[in-house]
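Single chain ahead, written as structure tokens, the form predicted on its own.
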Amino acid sequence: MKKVYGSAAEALDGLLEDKMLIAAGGFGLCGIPELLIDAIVESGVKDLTIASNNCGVDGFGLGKLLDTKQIKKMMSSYVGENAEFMRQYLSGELELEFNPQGTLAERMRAGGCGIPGFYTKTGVGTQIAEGKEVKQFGGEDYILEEGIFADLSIVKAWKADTTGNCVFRKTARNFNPPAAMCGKICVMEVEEIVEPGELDPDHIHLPGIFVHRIIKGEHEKRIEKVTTRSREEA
């Protein structure tokens, strides 16, 4: 089965449609599938629901899909670095489902493991719990959270073999593994593709069974917020 494709557009061919749910890996701008995001922008699909830790920044990452008004709803845990996100949400143009960060990651992981729901203490007694089932375990309240089952997953890895076994580099091993797991189809972009057997089995973070299509490309690796000191202070 062929998994390696020549470009992001080729890898997404036949997979995109309006109103789909897409799980996207990355944290801030670290480990985001920027090439796949660009291809989704070019495709013109609309009314998307995106499950991702955040929505990039203005004009980069998932922020590009905000600029083109292709996102109808975000399922996120943090939105503080994107002014356009705030504008669209406050004006009623964008739906937002806030999730505690760990809950969002576990909802993706649960979906990838075929688990439709789980109970957690996180959010009990807050707005997060509104409208959700509450059950007691050991005399304490827990709320029911549903697993995320995405139509498509888009993720970014450092290195993969041609069968999809992959390694994430350092902080990029954030939402990428659970996001990859929860999609019916997973498309992954990587910096390097190697032959089967070249990766140490003990170093593989995500087995190829979860990955359906792979592309290799160059990445900008933009820094989200640069903080420096002057030479005098240093």
The other form holds:
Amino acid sequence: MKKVYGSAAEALDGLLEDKMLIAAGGFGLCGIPELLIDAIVESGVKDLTIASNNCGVDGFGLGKLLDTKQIKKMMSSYVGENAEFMRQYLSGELELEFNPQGTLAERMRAGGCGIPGFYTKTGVGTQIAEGKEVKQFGGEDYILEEGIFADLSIVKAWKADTTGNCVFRKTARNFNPPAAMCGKICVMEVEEIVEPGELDPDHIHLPGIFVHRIIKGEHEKRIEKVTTRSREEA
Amino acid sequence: MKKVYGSAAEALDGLLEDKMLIAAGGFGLCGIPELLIDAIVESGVKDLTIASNNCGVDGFGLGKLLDTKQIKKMMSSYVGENAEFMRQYLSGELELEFNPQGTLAERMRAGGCGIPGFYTKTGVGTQIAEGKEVKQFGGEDYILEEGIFADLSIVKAWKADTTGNCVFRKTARNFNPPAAMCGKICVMEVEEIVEPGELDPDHIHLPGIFVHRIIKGEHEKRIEKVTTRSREEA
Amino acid sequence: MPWDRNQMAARAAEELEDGMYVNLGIGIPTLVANYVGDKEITLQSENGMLGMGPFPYEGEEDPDLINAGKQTITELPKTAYFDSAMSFGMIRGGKIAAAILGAMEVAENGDLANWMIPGKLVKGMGGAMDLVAGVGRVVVVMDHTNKHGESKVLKACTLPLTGTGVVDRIITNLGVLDVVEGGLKIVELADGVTEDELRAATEATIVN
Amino acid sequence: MPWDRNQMAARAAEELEDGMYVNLGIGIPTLVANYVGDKEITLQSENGMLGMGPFPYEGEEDPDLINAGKQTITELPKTAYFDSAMSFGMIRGGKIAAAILGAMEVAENGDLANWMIPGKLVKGMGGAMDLVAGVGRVVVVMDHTNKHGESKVLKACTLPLTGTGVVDRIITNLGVLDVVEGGLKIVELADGVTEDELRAATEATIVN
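Cool, the form predicted on its own is there; where's the form predicted together with a further copy of the same chain?
Next comes the full complex, and the chain you just saw is listed first.
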């Protein structure tokens, strides 16, 4: 079964539908599936619900899908870097379901692992708990959160072998493994494709079983906030 | 904070109590914390409840703690390799709580991740579901399983740095990470201790935050079932 | 003549398609790996491995490399290792296309019993309950009758269940049956086995 | 004279003990790292890192290496990377000894509001709700009053909560208060700040 595709558009061929639920990896602009986002913009698919920790920035990452108004709803923990997001949200054009960051990550992992619901203390007694079942364990309240079962996952890894076994680099791993796991189909973009055997089987972060289609491409890897120290501080 | 201890007995000093719940890593005899088990035998602590996929074999691994009758109850998925286990169980000396293997692993991970309960389809309609809450998601039945919060974890890794960051080798990883995560205190035995920086931060399987005490020692690494093929088959 | 163990394994191998991730149980199911031919099948071992290779050559056994049956095995270029929580994540999450498992009893409604004989055999379910609950397709491979000649293909299981309504196909020494609405449907007869012979050895309802 | 940002950060650093794993929020909490001195503190960044190092030298920024505030950072010899599910596993699981966070409002019962001003600021809670629910000790560092001179240390929060009863200690420009039975207890006054000044700036009940 050939998993390697020639381009993002080819890899997404037949997978996109209006109103679908897409889980996307990345944190801020770090480790985001840039190429697949561009291809989704090109496709014109609309009314998307996207589960992603953030929604990019104005004009980059998932922000591009805001500019084209292809997103109906976001499931995110933090959307503060994006003026267009705020505009669409405050004007009622865009729905937003806030998820605490850890709850969002766990909901994705749970969906990928066949767990439809789990209890967490996160958000108990807050707006986040509204409408959610509360259950006591050991005399303390926990709320029920549901697994996310996405129609499609779009993620970015550093290197993958042709069977989909892959590794991430530093903090670019972030939401990519849980996002990859929770999709019926997972499409992954990488910086390098290698042959099976080139990755040490003990070093693989996400086994190929979770990855259905792979593309390689050039990434801009834009930095959101360049912060440095001067050499004198050393 | 010094995490490296001189011996298994030193590493367990002050941690053992009658009737405690211990989570142990390993699958069969692969990746089991041999040295810590021996030290627990020596300690004479008793009425233990042990969450471990298996209970060793007669006279090796957790089987040693059966011989000394230090175990009151096992939480396991498979105990078929151990005649003394069967004898104690059938005579009523030993309690046994069967957990499907994946449920056991997930219960350990859940405990380590602050999740007191989760729903799974595994075991629905079987003996395992008896007495457990059933809940529907998407029209299908799931049962509630609870996180395991152990008093102590005993696990075995291949290499750890002095801060507890560690790596496992091949299928000796198995239950060790989830078992390590679910203990209030985790004691780990390894084949090699290295300095921080010697393990690539992208290769670490279990971050040091989950590991409180570390010892290095010689492991027998007994093989349960040697199976080979002849060279002619090649 | 009914199929022998290897013929049953060979027949079971026909269930597998190129690209599938598959979990094989202990016993006859393990033999299935010998009959996959050119198909690119990736074997999962639930103790934490994808891409399970054959047994090692003598002297090359590695105590850190075993399968779910605790046998020494080898890795392949495509191998990946992971922990037990991740392993059953992929099983429970439906990422494994098929499991081929042994059984003590199968019922016409797809119920499966393969983990316990009360008072006699109390070894445990291992990963079997997770597998039948999670994988896409469950194929049982077993003898059609037990040592006493009694049918193992029943109207209802008598032993504690591993899962309810989980079996899709049964491959026995006498033939192949599918679990369908109302009972079992004969898909295939073993060479030289007549439909009457198979029906006689089957307690379960057979539908057309 | 009330403490400035750096003095507040220095005071917050005294909360940390050798060997602790700590999560620092954005703003003043980030400065705390500058004042830990010889103590062996390991910083967690909830986007997937333990052992966070300082900002990189100019030209050495790595787009794959950022903190939870999206700033470029560096790694240390003890660094380990992991995914977001694992990261919040350790947070929710109580493995982080302390979190030092900013706040918009804190109430005398330990309620914390630091993520939203309805109709005005709707950025999201990020990892704050998980942190306050999971870590062993929550220390808030903030100015005692807002731009309009109104107390941020309240009888009850007016803004949407991040967590209920989660704050253990409050460090402000005026001093240090602990959440205790019945209200807040003054632990320490900033240099030159009188108890009367602190009480005047505090809406919450102060107990002895």
